[in-house]
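Taking the form predicted alone, here's one chain by itself in structure tokens.
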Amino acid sequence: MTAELIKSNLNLYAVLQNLEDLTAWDPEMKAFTANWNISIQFSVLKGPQAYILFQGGTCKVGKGALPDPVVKLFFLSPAHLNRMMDGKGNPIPLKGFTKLPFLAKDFARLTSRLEYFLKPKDELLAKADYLAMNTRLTMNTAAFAVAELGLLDPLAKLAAAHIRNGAVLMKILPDGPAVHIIFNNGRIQPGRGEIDKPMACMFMQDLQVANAFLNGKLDAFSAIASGQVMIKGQTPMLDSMSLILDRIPHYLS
């Protein structure tokens, strides 16, 4: 398994899914795509498939192939997903000529926005709702990248290995969000918002904490002892998630 390869599964499955709570939650871009109706198939040669899907106002990014997609988009290899992804490549269209234009300024402007809340600076976390969209961008980046390093990356796997079945929630007090992650004899499934019965619990104070945490500005060990950040259940899945966790700088930065 290649870190490219890995990369690529993550940019499709971890990073790009934000665009739903993008539309779902940045007044901005809800407004800006409310009134799309297409679908763009991301295809990677010998690599991962995804789909985004923009219908009713709402937008689904999903894993694998739509059955007839507006646009579709190939990459000759991973590294070609990963380049495109960091603004210095381009796909190869093969369907969906017409909808060029779309794609290099109505699509472009969203993924510009993604990025915009993926990539925070200090000033701009002193505003409150730019806090409140990175830090739920960057929990839920989390949530799906465990569980693809949990099945592609050799360290995180033999972490994910040691987890025992059942589902680990984090959730920003007092409100949310939240997400889960169900451990299912080696499967491993990421999900927005709470879960019944979680085996494994990781409640963070606020918002501010949540981001410190999450960006890696506040040491785990010092904010579990404050109590700014407290565990419950079956600790041993939360030590065996946060190495995976340690894994994502290794391939997003």
Contents of the next structure:
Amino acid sequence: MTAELIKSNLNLYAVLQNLEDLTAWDPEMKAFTANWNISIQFSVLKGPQAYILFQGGTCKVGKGALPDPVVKLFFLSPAHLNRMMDGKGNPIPLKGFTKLPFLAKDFARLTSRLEYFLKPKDELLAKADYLAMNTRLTMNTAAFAVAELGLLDPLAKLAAAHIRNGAVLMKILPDGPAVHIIFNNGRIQPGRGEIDKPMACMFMQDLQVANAFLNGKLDAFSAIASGQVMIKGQTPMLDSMSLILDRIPHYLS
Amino acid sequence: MQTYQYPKSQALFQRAVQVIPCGIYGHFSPAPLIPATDYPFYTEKAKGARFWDVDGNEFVDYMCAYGPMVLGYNHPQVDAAAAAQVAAGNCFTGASPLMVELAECLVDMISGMDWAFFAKNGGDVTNYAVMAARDATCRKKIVMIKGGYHGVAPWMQAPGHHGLLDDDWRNIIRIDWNDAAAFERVIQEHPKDIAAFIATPYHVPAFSDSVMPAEGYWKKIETLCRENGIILISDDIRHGFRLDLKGSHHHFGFQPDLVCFCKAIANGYPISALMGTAAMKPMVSRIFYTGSYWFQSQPMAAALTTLQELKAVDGPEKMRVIGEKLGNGLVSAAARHGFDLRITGAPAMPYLRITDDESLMLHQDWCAECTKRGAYFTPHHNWFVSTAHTDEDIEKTLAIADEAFQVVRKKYNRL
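Would you generate the structure of this protein in the form predicted together with the partner chain, following the form predicted alone above?
What follows is the entire complex, opening with the chain shown before.
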């Protein structure tokens, strides 16, 4: 498993899935994509496959292939996809040539907006709406990255192997957002929202704390000791998950 | 009952994180105490089986400093022996005669062991034992138990943790506890490449029940080691002197080549010991291994007195009785409130878990409610009792536990 392949999985399955929440929670993108009715397939040679489906005012990002996508984008290698995600390359369109202007203009605006929210600056984080969106997307990315790294990254796999079966809940108090990750006999399934009967929980006191914590700006030990971040349950699951998350910077800056 | 607050502990911790990595690191970290805000972080003083935190809150202590305080805090005879030695001198240019006296005492006391080597921490001697085994056998691989703990040197830590190289764990093989067949398979898979088998006398994983050795387990392990030229290491650091003053291997009926002691050996004074058979003495003698403070005489004086006191009061039996009284009382209190409290491990170092909730959240809540009323209970680790725990301590603890069960019963709608 090469670093480029792991990074391409992270890009497709942990980063790009944020389009679902971006189009649901960012009023500007919600309005912008409200009438989109298009499916886009991403296929990487010897790499991951994912699709994005815009339909009825919602966006769905999924693993695998759609039977008949409107647009089909092909990448010669995981590195090729990663270059595109870094803004340094272009995909090879295999289908949907009439939609190329849409991709170049409208879809690019959407992905630029995603990048805007995922690469925070301090002055932007001072705005409540930006803080909320950045925090939501960062937490989503973390949850979905755990699944990819825990299955692919050699060191993360070692940590994942020690995680017992059950669900881990991460929630920002008082009312969310929340994500969960289900570990089940070697399978790792992330998801948005809460889950019944989690085996371990991490509650972050509020959006400010969550943002600082998730972006590595808050000392984790201090946060836990002071109650800003509360953990409970089978906390070794959180310890191992933390080891997995520590691998993200090896692939995504 | 009044519940405790910890403003001074919290304030100190906020200062600590500015200048100390993690604020408080390692096994004293507040992270496994859940919720951490219900626990004290800093201790002001202690006496007998109790300690007082910096906020003035008093606790009956069931961690005993994570094991060392086997006779209780500020034990008069031990502290007097230590003080007398400090008055004479502690850290000398040459070795103290007490070193000889302590080695002789241990050799007389510990079953089947012919020599003693002194260091400071448990990890010093588990590491030395593994070095000696590799040197003695000219082999690389070490077999240990999944979930077992032998210290913090890179080879002892689980793969995937920070600061480790692949090479650090390439020669470590982990098998399940009580699975002698797995050990047999490993021996077949790595013929003449296994240097040592290292394990605690019984299994004490964190966040899980303690597990006693199955019938015949240790004898089978010992036989496999003998037949295959593998050094058998008993890590008696946590259990030592709480189960059997002749060593926990004597308690469970097996004969190791090397035994590691620390924690309870000197009632809080820093010293550890590797002990071994006569056959192992030439092997360890040729390994250079030392530390700046390993010859301090004060801990040796404390160890001699601690061991004498443990003998005089039959420490293991006393702790067994205290531990059983505590355990029986807690199980009854739990049952009165409709909870199933399970106790595993020896009464002197029990692991407790409320079985009604697999996630441990209910158990964590109960431990926290007890702690903030004055019975210091950790939810993740085996507890320790000492010979200093009194009937009064147990009665106070049981009253606290009862009220804490009422609180969690309400919280979990078990009325």
